[in-house]
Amino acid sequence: MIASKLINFASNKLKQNKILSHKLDSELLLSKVLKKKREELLTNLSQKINKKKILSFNKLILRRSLKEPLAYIIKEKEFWSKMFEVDKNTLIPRPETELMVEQILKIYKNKKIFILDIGTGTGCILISLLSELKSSYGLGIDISKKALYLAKKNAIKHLVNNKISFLKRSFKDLYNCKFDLIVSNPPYITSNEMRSLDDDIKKYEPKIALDGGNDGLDVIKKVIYKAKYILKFDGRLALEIGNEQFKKVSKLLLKNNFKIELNIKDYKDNTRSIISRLIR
């Protein structure tokens, strides 16, 4: 079967079961079956794909058309135009968070600073991050030692290996260490709207990275009273947050010595990320 055929086929199939990006998704596993780029496939559609390789694509498409994410299948995500590895004990990364990335790389470009990331996952926030300040170094740590292992294989991929450590802690284990900057994704879903999460983030991606508790806000509230502890005066607090959460994350922030400095909107112009200073 010719390659066409072959994305048009699967597309049908992927669309039959509610899959948006059907056609996108079918090329990108084509694409990942033949360890070719989609832009060399797409200009090649009339090659011929030999039964092994179909069946490896068969297998792929079966997989997506059960929700499971495309970044979990082909095992990647872009980040901050960065290819990250990715697997299930890790969140997939997100545009939004890109938003946040961007607006830190304006206060802190050419400066040298200590940068702290609280569930690092993937790493893509510190490694995005210490890939452009170039005198910066950082701390990543994590609960999950699979994810931890993920991390630091792309922090070596993209270089900055020798200006991080990763850690196997949780946040409210740190003593005796003062940062510039803490950045952090917390889980901030409800423990309600969990229920009714989209099946492809419900059933694949990991829970304990999701859900935030009854109000969303359990681990958001011990990140900032910890970080009260372990920001050196007028260091920084990044936080993404979830839709809808601003004005109770905010007073938190301001209850705990934190002043509000910017409120990152997303594309749907939702306030997805706040930097907070800390002023004592």
Given for the second form:
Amino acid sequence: MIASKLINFASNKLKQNKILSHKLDSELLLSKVLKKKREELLTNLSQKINKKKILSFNKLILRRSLKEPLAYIIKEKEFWSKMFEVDKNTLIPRPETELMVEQILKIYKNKKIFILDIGTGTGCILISLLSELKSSYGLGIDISKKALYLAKKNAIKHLVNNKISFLKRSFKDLYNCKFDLIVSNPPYITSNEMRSLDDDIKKYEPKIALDGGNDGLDVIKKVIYKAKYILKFDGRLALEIGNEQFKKVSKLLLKNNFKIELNIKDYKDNTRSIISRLIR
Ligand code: GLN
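Any chance you could show the form predicted in complex with ligand GLN after that form predicted on its own?
The next block holds the full complex; its first chain is the one shown before.
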């Protein structure tokens, strides 16, 4: 069968399963099977695909039709123009988080700082920051050993492994160190929202990376409280937060001696991240 026909079949199947990006996903999955870039596939849509490849492709399409996120099937996701290896042990990097990275880079351009990333996951935030802040260095922590394994691989891939240490540790157990900047995209989804998430997320992404408890603020509260003790004087805390959490989180920040410097809105105009500064 030729590629274009195969893509059409697959795309229809995904469409029947209510997958909005059915065409794109089919193209990307076929590219994956052919070990080619999507652009290359699209310029050669009349190529014949052999039986073995069709079989592998159909398996991937089946997984996608069951709502498994594309990133988990192809094992990678682009973030800050870099490809990050992902698997079911890590959250899939989101474009909203890039907006926080962008603002942090503006603040610290050409500076030499020490960064802590709480809940590093794939390492996407810290690795992106350190690949631009050439003389800075960082510590990425996570309670998931499997996530850390992936983060390390990503750091090596993006040539920043000599500037990052990864540690299996909760932020609660960090002592005797002081950072210029703490970044975190903590779990912030409320228990109610958890129930109504799309199947793609609910069935596949790690619950511990998403679930922020009743009001979604369980981890955020503790991070803010702890940050006071492990930030240098004038240090900054950059936090990603959930919808409708801005008021509560800004109150918490003020109560804990932080001054809000920047609210970063996402593509839907929700405040998605807050950059604040510790005042003493
Ligand atoms: N820091 C990672 C990210 O932003 C993981 C965050 C998490 O697991 N909550 O994608």
